[in-house]
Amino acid sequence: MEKARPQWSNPLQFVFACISYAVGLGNVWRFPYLCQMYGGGSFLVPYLIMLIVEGMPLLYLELAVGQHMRQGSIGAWRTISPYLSGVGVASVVVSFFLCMYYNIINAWAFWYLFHSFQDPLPWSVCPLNSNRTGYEEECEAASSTQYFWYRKTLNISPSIQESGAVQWEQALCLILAWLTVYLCILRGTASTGKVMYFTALLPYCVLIIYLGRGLTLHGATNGLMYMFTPKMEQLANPKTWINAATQIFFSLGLGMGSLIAFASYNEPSNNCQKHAIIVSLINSATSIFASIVTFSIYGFKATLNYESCLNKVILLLTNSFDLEDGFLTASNLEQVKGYLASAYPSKYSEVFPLIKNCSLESELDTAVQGTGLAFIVYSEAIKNMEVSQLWSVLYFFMLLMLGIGSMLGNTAAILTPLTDSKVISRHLPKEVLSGLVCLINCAVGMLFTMEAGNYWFDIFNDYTATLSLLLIVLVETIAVCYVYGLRRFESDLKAKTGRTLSWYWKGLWAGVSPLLIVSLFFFYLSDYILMGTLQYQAWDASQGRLVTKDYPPYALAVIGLLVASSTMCIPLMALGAFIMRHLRKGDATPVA
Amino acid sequence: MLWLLFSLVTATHAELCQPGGENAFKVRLSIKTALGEKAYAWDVNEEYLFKAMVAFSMRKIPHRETTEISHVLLCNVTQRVSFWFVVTDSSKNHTLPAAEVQSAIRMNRNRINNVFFLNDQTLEFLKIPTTLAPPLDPSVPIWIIIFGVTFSIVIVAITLLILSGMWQRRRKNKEMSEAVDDDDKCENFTIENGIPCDPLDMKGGRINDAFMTEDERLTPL
């Protein structure tokens, strides 16, 4: 008797799974950065256009393929065309690389979460130096939050060549992160479905609480006004549109096989068109919502820095000229400076080089993305709030939920094709298979816990998924529309779901979306080629800031290998299938 | 004559306490910054209190137990509020070495701060470094405790899930093997529609709903 394919208990679980997977850390730490860099409020225009033209159709396509074929990515693409099983394999390879490096973020979230139960928060004070006369120099040069991130958490080495040793604290947190992921995927869709309720809903609760707190912070309105003031001239910049398209593309997690895997556990009659629209709208809405929270936090932090800069200048002038304490305030600073310059010119010229020009705009202009935003900027803002332990725990728990939700999707992308394959599932029960996958990824992930681990993390983060996913989705769209045949696919969908495909979707699938992906692909390639040698940001402990360095040749080789190993799967498997067919035809002809 | 003596004494005093003088320390207070509206004005009485605190600190040093308030000299009081001070010996001709004054102030810094409702940042003794409070260092870092708790919970949950999965599978295997046994028994009989054809062997039998039940065959009266 054939074992029935496991299914979601109800369609809501499927929607929550997709939301939990799509709404990840990118919504929190990349979208606000893009919004700030490319015109604030006006960035929403290209973003929403790209959502309608690119995000929704491609999401619908993947969900439809998965639901129709009822198999993981490898099986699904092999059914569409035997020459295209390479697409599925490429998706699995990319997901595998992603699993390797993504979980270290959860390890860092655990680390910060466990450290949030102290008073004062460990990243709010600098540790003392060895003879207790002052603070550590690295901490003085940078800030206490940067010191805690770069020294206490990562213990980062000055360059990628110096690998250093495995940090046992980070290794422990990584093992815990993998055990948590294993716990969630252990029983397949039965258990994953229930966890998805939690990982999908909890981040929204925390974001709402943070919105309430963020909007009431001193200086939050500065950040919000700065962000949402539209800078219309950015609309003419092609980079704005390209970044909007890329953000939509990667934020939805297209091409990794997770969406196909999730949809394959659906009932064949499920209305995935409605679900595709809902998921993509919720994903974008979450990005915008998260950026409101982020910008009120930015505004708070920038205002705080600006005021402390002003206070330092005031103190400097008060001490140098022995003025009465409290006489100099922010409002009369400029006129008093003018008076002092004229009354005591020689002394003023001595003090002048030390006076910093404090500007609120320059504080707000410091745009940060990625781990820097999540672990440095946010923790700096949190340490200044009242009851900072509570806010810290909430925030890092939310990061953890977002990260684990995405990890569940990534592991599903790998495990579904493996459990579909009869060869493997006959010998290994799915608990052992999931355990093996988690174990291998955990072992490789120890690379990222070394002292140079963060540099390797940046390599994986920047280069694993970009070109490969664009190529994969391009081949997917062309495969469904032209190899399988759009009419055939349309009639299949109509037979199963009873719904006709409108000309809107057909036009986008066949024409607009592939063109968009091709142009994105060429943009990325030309960007890499024009940039020449690739560089990275290394932490300089003596200066307390990041410096740019070139990648050594072996790091470049690893980058090339990462990109090649996934993209080459497609032509290689196609060639392999062609050769097998040819051999089989050669065997068959004498018999006929 | 007296006037000459007085001017001589003040002149000597003036010489001893000078901005940048030997063994002299500059003090800077930021009372408005620290206390805001509750700030007090810095007047001669506050200066007297300051001298008293310095003399008190010096008395804690061996061989200096006889320091009097009059041995502490203040000069150059500015609007800031900042001033210089020196501590003289009993003859009032020489100033005490800076090292002694420094160690005295450092030992009693907390009490001096508290008397004026200030802290290390708002009552500054330039050139006297503050001793920073050592950080709290519990024997077991707190994060390890929380890590241990979370780790054990996850391990227990995983073990429970794996074990329950194994039990379920064993029960299913037993059911399957029972069904297989029944199939074996039925080998001599025909199997129709996949139903083992010896219902009398199984508990409860098998009810074929196609036939009406006994009760319904007889129409009610």
Contents of the next structure:
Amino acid sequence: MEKARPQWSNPLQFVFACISYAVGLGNVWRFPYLCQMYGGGSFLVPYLIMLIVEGMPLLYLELAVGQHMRQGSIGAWRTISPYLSGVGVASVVVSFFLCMYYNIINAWAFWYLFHSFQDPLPWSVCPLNSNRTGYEEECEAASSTQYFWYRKTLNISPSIQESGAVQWEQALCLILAWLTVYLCILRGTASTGKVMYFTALLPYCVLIIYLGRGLTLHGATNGLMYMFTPKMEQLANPKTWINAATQIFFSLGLGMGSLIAFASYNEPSNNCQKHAIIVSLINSATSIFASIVTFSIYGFKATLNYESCLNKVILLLTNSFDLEDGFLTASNLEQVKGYLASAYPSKYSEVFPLIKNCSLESELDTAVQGTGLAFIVYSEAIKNMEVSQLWSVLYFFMLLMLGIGSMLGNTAAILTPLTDSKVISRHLPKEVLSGLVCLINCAVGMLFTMEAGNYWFDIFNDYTATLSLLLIVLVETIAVCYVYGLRRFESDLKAKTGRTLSWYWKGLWAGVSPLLIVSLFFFYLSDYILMGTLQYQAWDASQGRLVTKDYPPYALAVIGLLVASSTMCIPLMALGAFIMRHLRKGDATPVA
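I have the form predicted in complex with the partner chain already, so could you send the form predicted alone?
If you are looking for partners or other molecules, they are not here, because only the chain is given.
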């Protein structure tokens, strides 16, 4: 007798699982960067349009497929057509690659969390050199927060060619991160559903606390004004619309099989249309809310840097021209500089090269995303807050919850199709299978704890999913609308949920969304071709900054394999199904 499929305890548990998976680090460290780069408040216009015409429809499509087929990604697409099992396999491969590198972010969050209990924070000051006669040169060339990230955390090598050794502290943190994930997924939906209440709700509590603190910080209004001041000319920039569509697509986690896996544990009559709207709106609202928090802190940091720059210029001019203390201020600086230049031209010309050009606007224009925002910019701001240890603990604990929530979705995308397989589930209990997946990913993930690990992290982060997921979701929409048949799918949904599919969903599934995906696919493809030799940012310890280098041939080969290994699953599995079908026909042909 076939075992009954596990189910969520209630619909709310399913919604929290989807929110915990979709609301991740991208909401905190990529969306604010896009706002900064593409017009501040005006970026919200293309973002919300793309949410309506791309995000909601595709999310609803995946939830509807998972709930209707009641299987993981491989089984669901194989049910629609034997030739489409490669779509599910491609999703599992992408999720496997994602799990390999994504959990290192949780390891870094653990590392920073443990160090947050120190007083003072270890990234707040530069360490003394070995002779104790001054500070470390690398730290003085960069900053204390950059030094702690690149040297103390990553111990980064000068290039990807110099792999270096495994950093045992980071390796232990990675093992801890995977152990945490394993304990959360040990009992399937029974344990995952309960954990996701926590991973979904806690980040909002921390963000609300941070908003209250952020709004009271000196210079916070400068950051918020920068965010909400629209630059309408950016609406004419095609890249603004492309990045808005890309952010919606990837922040919802489409194409990875996680949403299909989650929906497969629903009651067949569940209103997944309502849940698709709720999850997509909460995901986008979180991005905007996180941006308000980020820009208030960004304004604080930019204002501090601007005022520090002004104070250095004031001190330089006061000492150089023997001015009275307190005479030179930020309000009369430009006026006095003009007077000194005209009254003492020769002396001013000697001092002029040392005078920095201080600008609040240029400080706010410095756009940072990814790990640079999460582990450098935020820690730079936190170290200047009162009771900095408290704010540091809260922030890195929030990052950890966001990362673990996303990891639970990524592992579900792998484990659900595997546990659906009767061959695998007959020989391996769920706990053993979960342990093996975690163990394999942890072992491979040790690559990212090496001295060159951050360069490999960037490769996986930049190239694992982009083209692959676009192709997967494109095939998914075509499969539902034109292989399974939109009318047939509509009637199946109506029979199970009792709700008719509106023209809005049908029109977007059949036409608008696939065209958008094709446009994005060709944009990224042409962007890679026009870029020429692919490059990466390497840390130069002597200069204390990032420098651009070309990827070596073997790194380019790995990039090609990452893209091809998932995308090629679709045609290869279809070809395999075609051959097997014809072989069976040949075997079934009666002998005369």
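So that the term is clear: the rigid core is the largest set of C-alpha atoms that superpose within 1.5 Å between two forms. Positions refer to the first chain, counted from 1. Predicted model only: the values in this text are computed from it and were never measured.
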Indicate whether Phe327 shows a C-alpha shift of 2 Å or more between these two forms, with the rigid core used for the fit. yes
